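The form predicted alone is given below as one chain in structure tokens.
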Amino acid sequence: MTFKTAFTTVAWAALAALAAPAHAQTPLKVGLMLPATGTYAALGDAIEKGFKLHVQEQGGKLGGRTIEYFKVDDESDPSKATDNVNKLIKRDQVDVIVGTVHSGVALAMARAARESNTLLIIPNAGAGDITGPLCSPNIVRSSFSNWQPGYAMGEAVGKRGHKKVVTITWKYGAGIESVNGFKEGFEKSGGKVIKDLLVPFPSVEFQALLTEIAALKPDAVYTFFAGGGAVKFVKDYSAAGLKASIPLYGAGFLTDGTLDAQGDTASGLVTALHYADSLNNAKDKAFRLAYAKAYKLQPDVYAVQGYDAAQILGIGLKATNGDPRKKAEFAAAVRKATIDSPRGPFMLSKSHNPVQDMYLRQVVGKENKMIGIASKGLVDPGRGCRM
């Protein structure tokens, strides 16, 4: 190579570097605000693993940019949520936030994201207000609304011929919204909820309420619990002798990620959710194999939601040449996209919530086996969204 040719090559390389957007030369700052301690710690870990798996599959880049992670334990405490999320927004100056599990915490995160115009992708929390009154072009959910599995299960329980149901959940947003969704679907099918029972969050003292359920003698019970609370409730329900006489139904979080700890007490339980084990589609097979290889664990719905959060981020960044500040272009791209998810393909609604099938699942051994579809292509109503 001559000196002239070498000089020309270097010059063109320098010009190309100058022509490239400045942001493309720097890592994308991704803030992970997930539970690292407490009841939901295992859920946060699965979401993080799922998110990072997709990034790894893309060679460590999304939208042409390498990823730099910043982490904050959300503590599952709404009273600390604003301070915690501001550690990522103001201290770390992240480009995008991914989180969280607890609906109360996620609501505070959504308000902070709206105020700062920070891109927020929610990989679990199903609070209705996030894709309702708080909806925004810079906020996207990769999971579900609390209404969706509740409504689907309500329809399914009604179709099974049950007429009188008692509900039980923690006294917090996610549980109450799930129960309200169940009521809407169940009462539409001709049933009646005769009593709503509430447990202070995160208490797992259920005995007095289980005694009340036995006295009420409903046709069935609907519940929303997750994580450690779900493990304890299922065990206590069985130990109280109720499982044999009063069928227990729930949103799928009751038995997702909890089956090892619940053991035989979960056998036969029927739940509704947007994911099930062994869905047998090509994407799910590949995902489960890759996840097992990477982490020596079987994935659950939380891992899927984390994986799809990364997919959505990648789609938006590709459309904006890696620039998350282009919120309108990002939003338009993800709304037009079909996300090839392990749960099956889905799109986003106008309020940025997945439009997806709700599967009817039954616990068989250590799996939540699909036994049918509780609701096909269920769209969250997005009540109050003005986007």
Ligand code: PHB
Given for the second form:
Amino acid sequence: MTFKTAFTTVAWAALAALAAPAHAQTPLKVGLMLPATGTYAALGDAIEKGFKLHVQEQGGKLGGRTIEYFKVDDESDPSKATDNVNKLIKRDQVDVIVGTVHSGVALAMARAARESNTLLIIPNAGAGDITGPLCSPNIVRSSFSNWQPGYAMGEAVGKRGHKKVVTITWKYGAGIESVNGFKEGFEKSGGKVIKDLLVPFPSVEFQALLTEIAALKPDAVYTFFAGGGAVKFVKDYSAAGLKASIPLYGAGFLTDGTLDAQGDTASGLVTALHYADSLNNAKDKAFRLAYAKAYKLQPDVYAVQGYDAAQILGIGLKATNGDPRKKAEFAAAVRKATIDSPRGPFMLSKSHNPVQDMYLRQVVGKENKMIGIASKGLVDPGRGCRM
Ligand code: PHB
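Show the form predicted in complex with this ligand, please, the one above being the form predicted alone.
The complete assembly is shown below, putting the previous chain first.
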């Protein structure tokens, strides 16, 4: 290179730097706070894969910014959540946090995000309070509220004519809210939940409670379990001989991302969720193909939620020329956006939770096949949200 061309290159670079806003020169710091260990580890992994797939499809940039990742394993442990989220906010000074799976951990993250006015995109945890009393312009959820699949499944179980139901779940926010949503949907049709059974999180000691279910002889059972716990529960329910006599229904997490491990014990199970393996819309087909190509794996609902978290971040950043500090513009853009999700297009409610169809699915082979729509465009009530 001659002195003249070298000088020109340098001069152009300097001019470009003056023209572009300073933040555009530096990577956007994205803090991924997800479980890498414990019963929800596979869920965290799928979310991260989905998120990164969208970023890769955009050439590694969102809103003109390259992305730098900072990662924390939250272990699905609420007692460590505040310390963990502060590693991202205070130590790493991230621009945006993406996480997490567990509702109890996510509640601590939402409080920290509100206090520090950090952008938070939640790619799973369904805690009602996050899009209820804790709702905030800087907090968005790309997934669901725990109430949504529960309520949709409750209505469907009522329509199937079941009258006496037992529920069984983990004793923490997500399980309890899922069961409450179920009751609200189910009891409208005159049915009754005769017993709520609870297991401490993340225990998988189900035997005594399965014996109790056999003795109670309900018409059906409703459950919320996910990840490793869902695999074990479905296997144990079948091994206890209950599958043939008492239909088991669940929030669709029961059979999502778990079918390889559950094998035949899951076949025929009916669940409700905002995703299924056979939706066949153009976006889903492209997504499934790209995911399988990138990771040699089939995607699940968690991968979709991670992908959509990145889409939401991209929409907000585009509207702010890559500047996540412009919180009002960011929120305005995501509020009016239609997100082109593999689950089908959706918008956000006033409290920033997806307004979405709840599909009825049935396990056939290694797929959650869509067999109907349990609830169309279901809006989480967002109780207690003021913004
Ligand atoms: C939650 O804690 O909110 C939660 C965890 C796993 C799921 C769904 C919800 O699959």
